[in-house]
Amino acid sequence: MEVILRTKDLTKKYDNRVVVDNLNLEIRKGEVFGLLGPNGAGKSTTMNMICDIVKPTLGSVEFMGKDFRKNRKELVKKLGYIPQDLAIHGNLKAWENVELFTSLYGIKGEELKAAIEESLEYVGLSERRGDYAKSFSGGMKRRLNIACAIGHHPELLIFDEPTVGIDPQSRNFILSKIKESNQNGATIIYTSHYMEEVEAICTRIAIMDNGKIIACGTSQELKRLVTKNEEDVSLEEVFLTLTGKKLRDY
């Protein structure tokens, strides 16, 4: 299967603290790739380096066969990033937020108008298009955050902890939309410290802790690392065995 994104020895240090340690990942086109780990594992820093928001100390990111940093202007148009911290403006209306972020990719005129309407409809916010973002609930803000990242129809979507601090209904809605985006052709990278989310939607999963990848494979492959009968063990037990930690402690 074609590799759409590859990290090579990706490393990030702050002073003497190693946050991401020599990370080598391959993301295959069309998959939902889950990055599972506790808070502080290095997931968000990894995503920020992939998107060239944070400069790596060492290593590189290859996207669609090209060095991302050297070809950023071309490649960024094929990437959509939904950060953990909300990237919306409370004093702008919903449609104005989508317009602002979509227009950054050079989309204008009727194409821009259509992209705004399509994005808001996709996340279920068409009826609230004229409301200010600051009036939205936490779940609605998360959905608007997604709308702002998909208007340019990216081929790779990165979701960094998109369900943190929201109600179960909003969480289920977001997870269903991630599946739908994948079915529509987008490759997905999904980071989380919620075990059940990752297992429910991801085709492959990497377990990350202390800046390193401990193991990578399908849910079944990860379970077979610790037992011959995968039905006898949960993914949470796999995590505990491989890291010596309980994910729920974080």
Contents of the next structure:
Amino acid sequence: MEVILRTKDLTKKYDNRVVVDNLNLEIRKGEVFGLLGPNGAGKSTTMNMICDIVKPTLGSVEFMGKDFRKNRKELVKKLGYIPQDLAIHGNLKAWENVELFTSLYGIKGEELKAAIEESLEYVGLSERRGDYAKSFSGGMKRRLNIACAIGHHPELLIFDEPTVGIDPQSRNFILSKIKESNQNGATIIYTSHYMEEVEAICTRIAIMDNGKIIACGTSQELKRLVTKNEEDVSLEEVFLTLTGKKLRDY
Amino acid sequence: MIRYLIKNNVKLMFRSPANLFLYIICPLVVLSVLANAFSSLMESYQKKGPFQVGYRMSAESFFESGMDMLRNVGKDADVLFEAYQEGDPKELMDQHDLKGFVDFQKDSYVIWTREDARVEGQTLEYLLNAFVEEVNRGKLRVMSAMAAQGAGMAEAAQGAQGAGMAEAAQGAQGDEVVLKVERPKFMPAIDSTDYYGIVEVVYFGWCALICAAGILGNEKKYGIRKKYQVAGMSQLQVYLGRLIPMFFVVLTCEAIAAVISATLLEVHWGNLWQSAAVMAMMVLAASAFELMIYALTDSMVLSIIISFAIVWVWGFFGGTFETYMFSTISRQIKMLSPIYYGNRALTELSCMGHSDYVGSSLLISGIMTVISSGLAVLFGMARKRG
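Would you mind generating the form predicted together with the partner chain now that we have the form predicted on its own?
Let us now look at the entire complex, which starts with that chain.
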């Protein structure tokens, strides 16, 4: 299977603290890749380095066969990032938020108008397009957050905990849309602390701790690391077995 | 790419009631309070009605041919000239209750003034300086012609341009005469409404950072900056996406405040285009300077504290809270404040119609904008690398 994103010895140090340690990851085209890890494991830093928000201390990120940092202008349009934070402006209407963030990728004019409608339709907010984002519920804001990142039709979508703090209906809707995006050809990187979500939508899962990948494979493969009968354990038990039960106070 | 960012940031800024309050309502309230509080103080600097001054004309004085015109101009400015060919100026002033005396020599003049008529003396000095300046600008012949028809100084000054001093002097006398022009030591009196009407609008323009505070706070708090980075926006694009809306919104609000102050509170802004240029450049400089502070600190609270403290000190020395014309602060210290140049230019434009400070105000604002913008982008790049 074609590799769409590869990290080579990706390392990030803050002073003497190693946050990400020689990370070598391969994300295959068309898969939904789950990245799990306790707080402070290095997931967000890894995501930030993949998106070139944070500069690696060492190593590189290869996206679609090219060095991402060196070919940023060309490659950035193929990347969509949905941050954990609700990165929207409350005092802008729904369509204005989508317009603002989609236009950052160089889309304008009629193409932009079409992208706005398509994105809002995709997340079920067409009827509320003219309402201010500040009047939305938590789930609607999450959906708008997604709409703001998909208007430029990225080939790789990075979701950083997109279902935090929302009701089951909204979570179900978002997960179904992620699956739909994947079925339409997008590759997904998905991080979450909700194990059942990850198990439900991810084709491959990596568990990260102390800046390193400590296990990687399908849900079944991970379960087989701790028991012979995969039916006996949940992904959460696997996670706790591999990362330990000690509290992570970072 | 940044067109939509600018457009939406402008919408966000206009949708903030705090911005409309700060840049439209606040200047009007503060100017009303200060104008009333200081009206009696500033009235003491204004002359009371017409007053008489004496003059003596030396033989072959260049001024002789223009004396009729000067009398007419003086009459419009409530300065009545009375000729005295003999006698000591000081004695003549005492004997005839003259508020000043002018001894016109061949190509220069000497002014006597009285301690108990300081404002009248300054008015006389200003009148003569302005007259000589107009002559030097080559408007003598026009003024002479118009003066014969009884036109005033301001009207005459709007006449044809182009003739130099030498040409004008030749037209009048056939000789080349060069007059020494001294800068007036004072400005003509300005009332408190005009003064505070202008300087308070300027001052609030220097508090431009508040206009972008909501957006900058959101960008940081909700990770919007990350989205800009992911989309590959350069630091310059992000900076311009903030600076241009800030400039546009603050200037628009200030313009509204200025229009309201002119129509409802009778503040006179004088030369409209030059005043607008000075205001626009100051708002641009203020926006750039305060965005630079924000880029340096990356903290809105800290940026507001630092920039407002700096602006308050600049305002204190630059004439925001008391009149710079009559303050006891030394001119050298005042000139360290960028606000001083704008205040001075705008106030002079209001009461004189022109100001030598327009150029320096525009230049200082321009330099501040360029340096602050460069530093803001550099700080942003350094932070990203870190």
